[in-house]
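Heads up, the chain below is alone and in the form predicted on its own; it's given as structure tokens.
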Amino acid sequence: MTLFTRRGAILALAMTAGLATGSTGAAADYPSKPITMVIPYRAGGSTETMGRIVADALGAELGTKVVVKTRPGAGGAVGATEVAAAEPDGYTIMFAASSSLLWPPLTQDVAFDLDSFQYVAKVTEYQQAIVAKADAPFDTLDELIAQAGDTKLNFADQSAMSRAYINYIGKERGVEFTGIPTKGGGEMVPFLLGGKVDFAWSGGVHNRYGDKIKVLLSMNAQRLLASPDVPSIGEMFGVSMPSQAVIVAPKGIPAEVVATLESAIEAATKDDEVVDMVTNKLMFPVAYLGSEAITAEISETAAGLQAVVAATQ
């Protein structure tokens, strides 16, 4: 089955379908036991660190323990597969980057697709960008493209998805770039600052380096919080990278449970420790959206991702 052949009809009805399960006594008593929050990445990264703080705040709001379980592997697909197959009772949820739900079904042989989940809420937006060293001889994406027309530029390549988007930009503008593999932002930054690459994709780590790194393009649909004068890939190319940090559950979760989780997650995003972690330490915006709104936003992001994959694979 092609993930996007029924995109308009399915995702337009995703909220309705996801909430169609009838009321049960168990749903009315929810939660009556601890909840497992799967985070499909290794410990120590920004999502896992943020997820533990969110889990504590969410548990306090729900009056139960929210136990974090890391299930790394295959770009998030291992954890997503586990959650997609779990009982849709609200006791297994996942906190993850939306890319872990969108990218694997298009590029890997996985046992889930975008419609395997109920999208409960968005917590924040990763601040993804194309960045360069502060003294690079270009200050905008257009200037970078102009230089790439004369000299082939290389970039810090963190993942297949970031590579696809950068190649998409190059194809749209008629230039080619050379990707230099790097292991996450921790390796990207010294490559960039040390002059080993001309520019890089960043998931947000550039925010920690002040005037040492400049932003050339927001890779989100909108402009970035810290770089409001820099255009977005959405403005320039009509596509965007999946940027949402979301909480999802297996499809079929009861309506009462979704409503309970939505309310608790919204309250948790206002918790002092969560706000401090997200805005002060990670320098991301708190950007809560409920189930209906995040389902629509994911649908739009998915359509853009499909276009990028079709053009670059």
Contents of the next structure:
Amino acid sequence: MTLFTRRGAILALAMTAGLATGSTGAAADYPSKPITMVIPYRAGGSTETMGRIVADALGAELGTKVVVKTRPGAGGAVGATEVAAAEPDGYTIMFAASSSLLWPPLTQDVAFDLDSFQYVAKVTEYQQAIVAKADAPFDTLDELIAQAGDTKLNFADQSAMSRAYINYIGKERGVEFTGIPTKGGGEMVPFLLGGKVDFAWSGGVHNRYGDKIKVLLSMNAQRLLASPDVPSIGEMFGVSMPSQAVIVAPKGIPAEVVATLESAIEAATKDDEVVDMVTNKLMFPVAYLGSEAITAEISETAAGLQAVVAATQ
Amino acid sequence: MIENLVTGFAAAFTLTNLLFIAAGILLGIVIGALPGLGSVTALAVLIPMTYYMSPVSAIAFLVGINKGGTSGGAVPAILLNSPGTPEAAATALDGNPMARRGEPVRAMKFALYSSVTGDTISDILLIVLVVPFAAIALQFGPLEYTAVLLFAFALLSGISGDNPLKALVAIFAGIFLSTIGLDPIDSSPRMTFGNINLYDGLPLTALAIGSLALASVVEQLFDMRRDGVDSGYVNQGANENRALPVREFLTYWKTILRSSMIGSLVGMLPGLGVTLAAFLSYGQARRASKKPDSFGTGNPEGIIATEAANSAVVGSNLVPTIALGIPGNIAAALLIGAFIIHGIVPGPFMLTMHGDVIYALFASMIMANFIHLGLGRMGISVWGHVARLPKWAVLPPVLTLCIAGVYLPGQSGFDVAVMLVFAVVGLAMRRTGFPVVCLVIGFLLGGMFETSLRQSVLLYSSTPGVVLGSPIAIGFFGLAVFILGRAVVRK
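Please give the other form, namely the form predicted in complex with the partner chain, since only the form predicted on its own has been shown so far.
After this comes the whole thing, all chains and molecules, with the earlier chain placed first.
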């Protein structure tokens, strides 16, 4: 019995010592084993497609393998829950839309909150917009609002968040819209082109439809790459939708590891294959931001989001 | 157009391309035949492989997978009564009785021939109709979908035999299960009990594989234990007449043609999907038959109707994809992802901007059908051997594959748990005479039914007169009432 306890004590001591040296060593020689990159969406979507290419380039920069693990569900909240609870050692990171990290804690009962993640870098911006069919009787948001004063207009949204932002605009301007929920761009487009709704929220799919669909408002803080003449919701209303595609890690990850990841991601976003995929094929801008800058941007976005939630729910 | 097609054939008829098509079909058939894995999983897993191919080869490869996967699902349905995918569930209804009667090879031949025929007809329709008929998809709004789905439910209630009431109960149980998860309108969680895994609802694959395939495997294991002997597949097909002359196959031309048309039409409407096509076609064949009671007892017409229709979806669901950039189903959505990777922007300009690739794709699809026929024939002789293996050698690997197939795509133990629960549910339903397939289809279409219905209410509650302005919706509503009314009168 005594022997057993003593042996146990020695073992525990040895383990603590090992762990202590191990953890300082871990940050210094990071990465010493493959990194798991969680993508909280189904295979085949634009984020997942982009994520795989970024993972390859990132792995090449870091000199290790970055293994993509898709963990779809609840608009990204399932994967986010998993990553929030993961060991903050830099071997579990996530590539996701910032909306998946910001929206659920404000509106749903989930096991992570706004402070669960360390933002490492921004990779790109989704091109979110309010759009209408080319022959719609309005060309700007103001003309749309004017018409909404006479007849109640229907719009196709793609999530509770997109509906909240459009309702927020309506509320600010004193008009009411009817939101019709659709499941993604594949359902929104036939609704819009088939004339079932008057206008729609688009996550970027409108880029593929050229002059059949026109853009009335950018839902990002800035104007959109493809529609530089159309104002943004940031300019007009002082709020914006979370639009960033980010790489995050669980909170508590060592600062040196963040720095290592940050510079590797910056280099990866300059990789030819990544640039070609993001700009030419997905038609998103490559918009790298480091940890400090993206953390500030996210907290600004989150403040606007809270205002919108407070006003519309 | 003919000229474009000739150029397309010239571009697509290369050895590399043919090899990629063949590889795709082979992988598709094998993966489709594994319980739990279907063409969607196969596409999702194999798309990254295509990053390094030329656009035409890549898309030909993926189309091959899609074609092979759809017909591969028929194999376990026929041989083991455990359909690998929900879309093959109707194949099991007549395919498995035929196999048990000692004609597994003939059943598989019927399945393959009708699959390839349906596919070819649908490909031709795709090529001819892609431009003019794309507009039809835009005619279909939430109101029309609601009507079509109601009609489908009514028709389905008559499929699984003797008791339409039990079938309706199963369908509504399925619809009820589909309401678990986030509310489609205001995103509030329903019946999730705080479990985030349920926010997207119950996982379809887990539910379908559990209640259809796994329940069947477990039931067979129970039977083995009770009977003490391995009644097995040992003698199944040992002395069968394996021949299926083309002339005999063609005596069913009416069913072949009708089912291919049903499949093609369903395929053109985004979202309805392969499973609905299979069951609508099966139900229609049964209604049109002079001997409806022979369905479910090993009538080859049942196999033909199902397989021709579900394969016909594969070609025609590219009509909205190519003409409008709107994916017809999950497989087409994955194809769109592949198009983007290869620099082809899906959307209404695909045909004008990338006509060369699209016509090469059409040519590849037609060639793929011939390759499919050849490879499928070879496959049947291999599967024929499986039919002679004892059950104890076949069932445990199938069980393992079910679990692996459900776990892998989402790497989720929760999905596996759901599958196990639904294996028990499926077993209980089998024992009490409730059709399991109706539960699965109710679940599969329930979400879409609810969304369309509630979208319609939101859109038209202030102007209900709009309903009268849609002849499509009125037609399908009328048919649904007619079918249910007749069932009541007959009782």
